[in-house]
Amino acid sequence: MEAVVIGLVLGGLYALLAQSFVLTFITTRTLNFAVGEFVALGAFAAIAVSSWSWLPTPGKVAVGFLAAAVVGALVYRFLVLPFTTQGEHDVRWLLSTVAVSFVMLNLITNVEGPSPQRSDTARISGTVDILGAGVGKQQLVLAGLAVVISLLLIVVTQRTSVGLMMRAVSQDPDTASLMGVSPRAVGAASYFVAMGLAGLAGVLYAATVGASPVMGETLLVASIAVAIVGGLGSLWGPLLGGALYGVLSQVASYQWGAIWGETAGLLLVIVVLVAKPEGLLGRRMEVKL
């Protein structure tokens, strides 16, 4: 039971990052493979203002969110958007986001150094006993935040005019533009929110493990796997994918060791791709590949 509880909590962290992939995919049909570096960017932005005693903790967390969000919107405008208008099979946006990943990693390393830095922003100490498993309060907050944000995104996309515009751009950007909806603005907004979520995860995660330029790399594979398992076209997908991936990997780790835990999670991805390529909750759709 301990492995299941810890797996669900870790799955929440993966789900939060997986929403970054899902949100950009359902609006622009693109993915940002530099999400790991945006995690680090948010963490270091919060550390940069940690000494500002006049700024309360929620404000420092907001700085981490906004730093990643603004850079994310700029990446979309200058490094993704130009390659989405050249035809459905143009994959240069994929290469550009991979390049952004390397550029950001080098910039952050040169500015902050390679060694992990302690972060006390939004740190919550202590553990909570859940069904016999000791779960850190910080990890529990991350898991709960993933659920709350996922539900909020679902409500926004399904119940508001903003969500209507997002769905219109996703289904037919040309027709949406004729109706007065700007696909560019919607795409920029989705990248703003998606990368902001990555930065937010970075701020809270750094309070547990410290901030380092490579802190997001360990989460990148798992978050992509969770997005694929749940379905890149569904905002519910990361919650289901995170739960399955987290529990399976933790149970396998407890039974056979950490290496088998990671392997079990990736095997789950392969099984889902073979049986249901669009993901467990996704719908079959055209992809720009």
Contents of the next structure:
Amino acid sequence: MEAVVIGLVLGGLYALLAQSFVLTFITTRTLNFAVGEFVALGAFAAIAVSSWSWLPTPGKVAVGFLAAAVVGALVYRFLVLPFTTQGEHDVRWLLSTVAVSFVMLNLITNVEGPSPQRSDTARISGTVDILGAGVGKQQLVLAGLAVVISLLLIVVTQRTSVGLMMRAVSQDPDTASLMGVSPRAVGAASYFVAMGLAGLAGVLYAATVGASPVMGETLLVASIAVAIVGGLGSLWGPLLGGALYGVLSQVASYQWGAIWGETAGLLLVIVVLVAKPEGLLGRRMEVKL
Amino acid sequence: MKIWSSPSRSAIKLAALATTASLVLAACGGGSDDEASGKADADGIITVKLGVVGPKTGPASLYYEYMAQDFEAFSDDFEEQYGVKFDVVSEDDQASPEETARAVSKLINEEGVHAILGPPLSGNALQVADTVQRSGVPWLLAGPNADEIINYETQPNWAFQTNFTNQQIMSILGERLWADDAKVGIVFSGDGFGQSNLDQLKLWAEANGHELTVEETIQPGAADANAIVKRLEDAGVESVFMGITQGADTATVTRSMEQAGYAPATVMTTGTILTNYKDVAEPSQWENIQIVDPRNFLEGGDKWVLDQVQEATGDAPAIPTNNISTYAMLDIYAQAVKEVGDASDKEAVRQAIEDIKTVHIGPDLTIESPFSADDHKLYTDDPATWFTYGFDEDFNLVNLGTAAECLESGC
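Having displayed the form predicted on its own, please output the structure of the form predicted together with the partner chain.
After this comes the whole thing, all chains and molecules, with the earlier chain placed first.
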């Protein structure tokens, strides 16, 4: 039971980052492989304002969100959008987002140094006992936040006019454009929110492990795996994928050692890709020729 | 007792350090090849072309920074003391085996360096061990701890280690860990350093009739170590050794220990905890941790080196253990070059290193005749010469006595 509880909590962190992938994929059919660096950017932005005593903690967390969000929107406009102009088969954005990852990593390292820095913003110390498992309160907040944000995104996409525009762009950007909806604006907004979420995760995660340029890199593989398992086309997907990946990797780690944990999670990805390539909650896209 | 202040966190200071370090290395390394002939000039100064390999960029760049700090702090001292000037030719190995192989090859074949300092990471050093040995260039290993890097069956051997080795630390720690027939577990990082720790601990255990109860690996940057801790706890492990390269990963383990309420009687690790640990851990997580090291960080020559680095660079020593071992190595090499009078006579310089009488660490610490043909390690595994340290609430080191004393009466 302990492995299950810890796995679910850890899965929450991965789910929060996986939501970044899902959001951009739904609206722009692109993935930002620099998400890990946006995690670090959010964390360091929060540290940069941590000495501003007049700004309450939620404000500092918001700075972390906004810094990553604004840079995310700019990256979409100038480094993703120009490389998606030649139709669905234009995947130059793959290279440009990987390049963004390298550039951001080096910039952050040069400015902040390679060592982890302590972050007390939104730090919650202590552990709670859940079904016999000691769980860090900080981790619990991250997991809870993943659930709340996922539900919020689902409500927004299904019940609001903004969501309607997102769904329209997702299904047919050309027709949505004819109806007065700007796919570019929707894409930029998606990147704004998605990278903001990565920054938010960075602020909260840094309170546990410290902020470092590579803090997001180690989460990247698991987050992509979670997004694929749940389905890149479903906002529910990260929650299910995170739970499955987290529990499976923890149970494997408990049973056979830590080295098998990540391996088990990645084996799950392979199984899902073989059995249901669109992900467990993704919908198969059929194209009429 | 505080021995050196916490590193500055401001971006400006870091940028200033990076710039200063670059300028120092550029100044040292930017000299013309003509100047670095390895022979004495008109003023009697011997300029040595010293190849320096390490991760200048990337997440492990602290392992390059400590060398840059030492050059910044001590280059003038060595020139004044021995008449030897270091013309540094630095190569970035990006902490990867492939880049290390490229960097070492370039230094040997294209730059024609007189000696090579680095790489600092055991795994990368292992990767190029044969290459350097074949090249016949004095190999100054101030960072890596893996014993496997030096193959004494190949003579004459060109590599020298001024850090302690993993075999040595296991000799010191073994009896402590297995005291009262305790069950022992190891958590080691998934790299050359961690693997060497595991191998040497197992060898010691086997040779002394013990068994390692649990072996767990932690990947760099792991998000948690709950499963690792749970497996240690379930196996009834009472003594834990952490052979982990990065202090931040050590913090992940101790955080999970606290979270699980797991408090083994003995928790030992190495000086790597002095890097990257404090800022991401809490006092309650380090209160039971002890380290052993052959250096006295709190007084004498070892402390002097650390203080000088702090004073010269304005920042804390990047990796205190390696700052000291690099100083010792540069002292050894500079003495050898001075004695031979020609750095390009590598065979003679290698022999002079092997025959060195006195190694100086700071003004008042000396180590006598440390090397022989089949022993290129600066330190020994005599517990009476090793120190055991704990930590106070502010993570300042507390000397608990020699390793021998701690074995006898507990610490």
